[in-house]
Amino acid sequence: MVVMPASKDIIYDPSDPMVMADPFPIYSRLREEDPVHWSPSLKSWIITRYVDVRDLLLSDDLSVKRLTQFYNALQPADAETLTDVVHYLNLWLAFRDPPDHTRVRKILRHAFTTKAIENMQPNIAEITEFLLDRLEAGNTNNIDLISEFALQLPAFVIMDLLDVPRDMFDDLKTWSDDMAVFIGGARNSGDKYARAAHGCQQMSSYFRELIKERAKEPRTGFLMDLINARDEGDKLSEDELVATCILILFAGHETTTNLIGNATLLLLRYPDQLLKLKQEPALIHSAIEEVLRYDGPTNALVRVAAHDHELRGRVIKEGQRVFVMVNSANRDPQEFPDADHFDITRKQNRHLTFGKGIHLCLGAKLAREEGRIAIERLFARFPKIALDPISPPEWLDAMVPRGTRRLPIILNKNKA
């Protein structure tokens, strides 16, 4: 066996305020100079090829299942912080292999049908609606598009998925942030040990006890039915229940707050395809699906090798944490011809953005769903919203979602 030589001179750092920005550059240097590059800095595996990233995700090579080694070299002190944590997260099925993976999701699609996903449209529309109504009653034009819209639209469609009241917004925003900062591998918390512990204890506590209540009290709903589900008489454990609803209501908001914001922000970037969707509103579709290519919400999901094997002459080592890129690889001009250019009238967008094999995301169509509708409505709404000249967008510092903290527009209400 022959190991190729790592390229010394590309230093992948995604702290650095101009990759957040714009990770594009280094990714395409990467797929060309060293598609498979070990990073000293995040002692990780990045891989950034279309092809390396589909067949990595498809095959038994890597496993989802890194929590426990983290867990087990940790300092006692922080091994006792995160006790909690990594019990409900290792119940995700983000992070079960099968069989424990295969068991759970059996049981999870008897709730996520797509007859219950299109029973949510109205709803979705509906709190779309109070949000853009919101706005414009304001008393100002200029608005941070991720805290008065992204973030509240699928974060008020979970919370009404999982019967949570409106009113504990706020709570479950402080709870999943604390959460995100350990989930999300943000690179600049020196206390998110203890933030993603005081956040999964609150969410944790307040699902077991409504879990419980409506089990005592049955209503119809979503809730009821993940409660309800059955594969061949299997149910999910008290604590996988729990660990589901903390699952559904942290990804399935933060994914799609980041379509929004970052579907918000191609288009007012690129007026021609924007015009393209209003003069051919048909083309809301294939537009979501381009920007999930083009710069999609999930920049890297994390793996860890299930046992040594080599990829393009590098050999992978057992336990060896591995970043695939997908954000890198829908990039990837050997998928996608003219791939850094954004069309949203693009066909055949094999997009990696939502897993592939067994992984696949279950929220998609949900996220989908939310993402067009929101689209749709803010700027049929508001048809003369501009980004805001002075304000540029703030990136998320994280490994793992990839979005706007803050995206400063200008509404330009009543000026059609």
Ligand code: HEM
The other form holds:
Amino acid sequence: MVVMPASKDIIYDPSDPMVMADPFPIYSRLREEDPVHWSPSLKSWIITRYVDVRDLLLSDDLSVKRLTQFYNALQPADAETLTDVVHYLNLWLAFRDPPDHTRVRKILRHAFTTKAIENMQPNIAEITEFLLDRLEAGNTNNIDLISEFALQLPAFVIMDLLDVPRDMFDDLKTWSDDMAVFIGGARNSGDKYARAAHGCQQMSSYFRELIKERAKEPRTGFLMDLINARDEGDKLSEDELVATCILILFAGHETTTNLIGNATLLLLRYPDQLLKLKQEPALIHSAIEEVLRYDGPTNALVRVAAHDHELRGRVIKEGQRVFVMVNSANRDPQEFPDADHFDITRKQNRHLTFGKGIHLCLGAKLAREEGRIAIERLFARFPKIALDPISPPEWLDAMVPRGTRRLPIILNKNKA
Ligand code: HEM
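Moving on from the form predicted on its own, please list the structure of the form predicted together with the ligand.
Below is the whole assembly, all chains and molecules, this chain first.
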């Protein structure tokens, strides 16, 4: 076995604004010089090569059950604040190992089949046109694409799936953002535990009430299927049902918002690629895959070592936190020829943006469809759309998701 010497002089600081705007140069150094990197400031391992990221996600060396350990290490006051949050998050599919993971995933699977997503297409298209009509009718050319389009589209799709009235958008967004500061690993937020607790409390009470109402007046649909699974005895507990609604709402919107934002940004930054897409609209599918690879919404996934194990000569100890750097893996030249080239015609594109292994994203088909429709229609309705030369994009200050908080755009509605 080749033992890599640890490179001492690489400092990976995800909160450095230069790294936030463009993390890829430091990923390249890490991949080459210290692919299994210990970060003293993050107290975590940083894994950056494609083959390691893929193999770790497929192996049982790492576990997703990281919350209990985190919770046990908290100060008593923080632990009390977070009791409910940790209770619900521990019931999320994304934080469970088999056999519970297998049981719950089986119940959810049928809502995200190819057929189910096909049936959702007219709804996605209707929501997209509604939002674009609103932009068209607005009295300004300068907008923030995130808050005025990319946020609502996936949120409305998921709210419709969960049978949540659309006028709940603002409330759900606030609660979800409160939880996101905790889950997404955002920094610079001193009160993040209290915010997460508040968001979780509001969200769980809301879904508990909604479930009660729907159970009184049964309808068809995804939420009703979940309620029936609960009522069929040992398939889904009441708390699992509530936790699953929160997970679907949460998982289903921010990531897709970032896909739409990152796709728009990349196509506007690379006009040659946009031109290719306009000349050959069928390239939209490979264009979406290339956005997912080149600068996708999954910067990193978080795991905890299930047992002591060795990787490239470094010993990862049971319980240590591991950041599996998906966006770095997606730029590994060992897997992707000309990896730093944004090429919407790329054919072999086995990116890891939807994860790998048993936790592979359940909503990948839905996300791809939303991304496709959003980008096709946005550029069709506003063919002269441009980046705002005065206000640059503002990136999220977070280690797990990757996207822009604000994406200032000029619609150029009236330009011939
Ligand atoms: C571009 C958009 C999206 C991206 C990049 C994305 C990415 C991911 C990734 C990387 C995972 C695996 C997490 C891990 O291994 O720790 C995941 C899991 C999951 N995603 Fe997505 N996702 C997206 C959209 C969606 C949508 C639209 C939904 C549903 C409506 C969804 C539902 C889920 C669920 C339920 C899981 C948990 C699966 C499990 O643990 O078995 N995702 N997603």
